[in-house]
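Presented below, as structure tokens, is a lone chain in the form predicted on its own.
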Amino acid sequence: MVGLGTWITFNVGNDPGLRDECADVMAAFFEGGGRMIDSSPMYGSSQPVVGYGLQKLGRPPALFSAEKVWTSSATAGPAQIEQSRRFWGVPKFDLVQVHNLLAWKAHLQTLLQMKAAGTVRYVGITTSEGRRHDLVEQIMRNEPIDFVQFSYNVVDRDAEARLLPLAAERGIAVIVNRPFRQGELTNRLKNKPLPEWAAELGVSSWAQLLLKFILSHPAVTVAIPATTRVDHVRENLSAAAGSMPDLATRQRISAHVKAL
């Protein structure tokens, strides 16, 4: 239910110390039961850093590899995907997504052909920060995608109106990005006390409460917070444990955060 994003956090270049720190985050992630790691050619050096960590950790079998294709050239898509696969060092990706809908028609056809050939398990599309939801909805209704990725959190709830219900109706798995608004939410809340009733959900931090809000939506498959810290990845993973908020409690969480 809790994956690992790599946007910014894993873009550390060839710095050996920082690469090892990323590998430590990945080790804690797998030790805690994590599976999905999500990256993109857009994310600088994140792909080879993920590959370095996987190699250092002996290629954990639990890995669910989620990548993206991100190029305006339709013909360049297959070569980019192959380069990404080499960076990761995996035999094939579990999921490849069209990043931010760039040249989506051509790339989706490529991905569907790859799926038919058995060189990728699942295909999907992504967007972020609430952009292009009308087009996302159109693709979800008309194309045979397996996954959709978009932003959703306690204050950005546009996806509840159409995208999340449609995903449930169509059997499309949902990946939630920007669960903390790239750290903005947790930073703004860090000096505020947790509400007393949060203890009923077994949470001890704002990050856990914010993640439980997302994970408790019945259409959500996985959220992918990014982090550079081992303690934070463990904290995030623990949000999947224990009881989940019901609808009334979800509304209570949202109202409380908005009031703060």
Contents of the next structure:
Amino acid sequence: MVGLGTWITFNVGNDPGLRDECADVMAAFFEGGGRMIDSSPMYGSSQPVVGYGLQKLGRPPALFSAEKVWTSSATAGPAQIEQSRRFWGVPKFDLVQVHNLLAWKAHLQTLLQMKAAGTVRYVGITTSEGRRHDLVEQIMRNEPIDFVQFSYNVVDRDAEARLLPLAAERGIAVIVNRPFRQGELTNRLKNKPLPEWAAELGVSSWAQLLLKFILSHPAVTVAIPATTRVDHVRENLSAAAGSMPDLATRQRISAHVKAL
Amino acid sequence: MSEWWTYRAEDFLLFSPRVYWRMFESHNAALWPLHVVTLAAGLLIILLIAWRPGVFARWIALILAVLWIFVGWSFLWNRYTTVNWAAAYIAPAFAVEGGLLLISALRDGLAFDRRGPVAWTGYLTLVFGIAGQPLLAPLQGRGWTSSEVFGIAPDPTAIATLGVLLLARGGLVPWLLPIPLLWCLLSGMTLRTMGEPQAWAPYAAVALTAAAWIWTIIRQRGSLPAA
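I've shown you the form predicted on its own. Could you give me the structure of the form predicted in complex with the partner chain?
In what comes next, the whole complex appears, and the chain from above leads the way.
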């Protein structure tokens, strides 16, 4: 499954033209079968821009809303989540995650209470770029979380050692952020030819091959690439269709990209 | 947030270069033709320092005070905060700088009687902030619409102010320097993180100011003959 990240790409302020471009990306995302949109109070104007797009599109029923709580104050968490909900214009969030494990104990307690009260469907935690995997593992083992979000891609594979197997074992859904290393991988590879054997997977771009590598891991639930372009969101979504690489092909993809 | 050493400047950049420069386009479109007035104010500052510094020193500080408060409110508070929540913490610093300049004006606390290398460095920095910075946008292929103009955008306002302060003497000068210096450092870091070549401009303003200030201190201690 391919979702839609909003880090940087949806932080366009009050610019009407750029807000409409974001709404166009969201329209293409839902038309292509996309569901999960992920944002955070940390992402500047991304939340109201998502809300603008949702309002413009008539709040598509397929939406799976994934938000975060990001404040060092334990008591400020509920108010921040409520502010985020107003920005989105949704009755409640499907998922709220503790962003970057900031004040995670207090916020997780709040989120579990909200889940029990029915004001949020799922709870989770996030980290990125390989940070604090020990603590993430500890929380995954000891807390009743539904989702975990971390970075995983063809060159950053630390999560394969412990986090991904543990998520599979504990039945925790996995959201993968930074699938392209914030564009670094796709920029580095854009002038290199795709390997001939990539055609067997039905891919026509590096972005699709990189996403197929991630999505083919059995423990991964969804990857959330961010983009400002309609053609890219369609290209990303198509990576979830067709055949997926087996273990040997996954190793081949990783080795090939590292060698370039 | 732990593990600070694992974070890079890119991790704190919330927006893309496209959004950043569109912000200046929108700001310029909203305020035009106020640019004519602020540029005229900048030209007036240069002329007053060059020809009538004794009589009009307090007016120079007053003009800068108004522009710092205006830029802090109109750009940082009303516009930049929409894409960078940290700007809400920076905008008050612009008001503080405006307040300090206002105190300088009321106390007639600045004297523009510097000569020699420090003065010429001041003129160079001041003229660049007013006449050079707006040219960077078209020189880099973005067109005039996203130009940063003195009294409208923070970088040229801070750079020109550093030029004025290099030309000035007075007990308040050390209090007036930190905020424009820190802004130029922050702006340079932001531009460099975005991969924008014009990051050199605010960095150069900081380097020139620091060099001129160190020169002044050394000279005051008698290590060098008077310039």
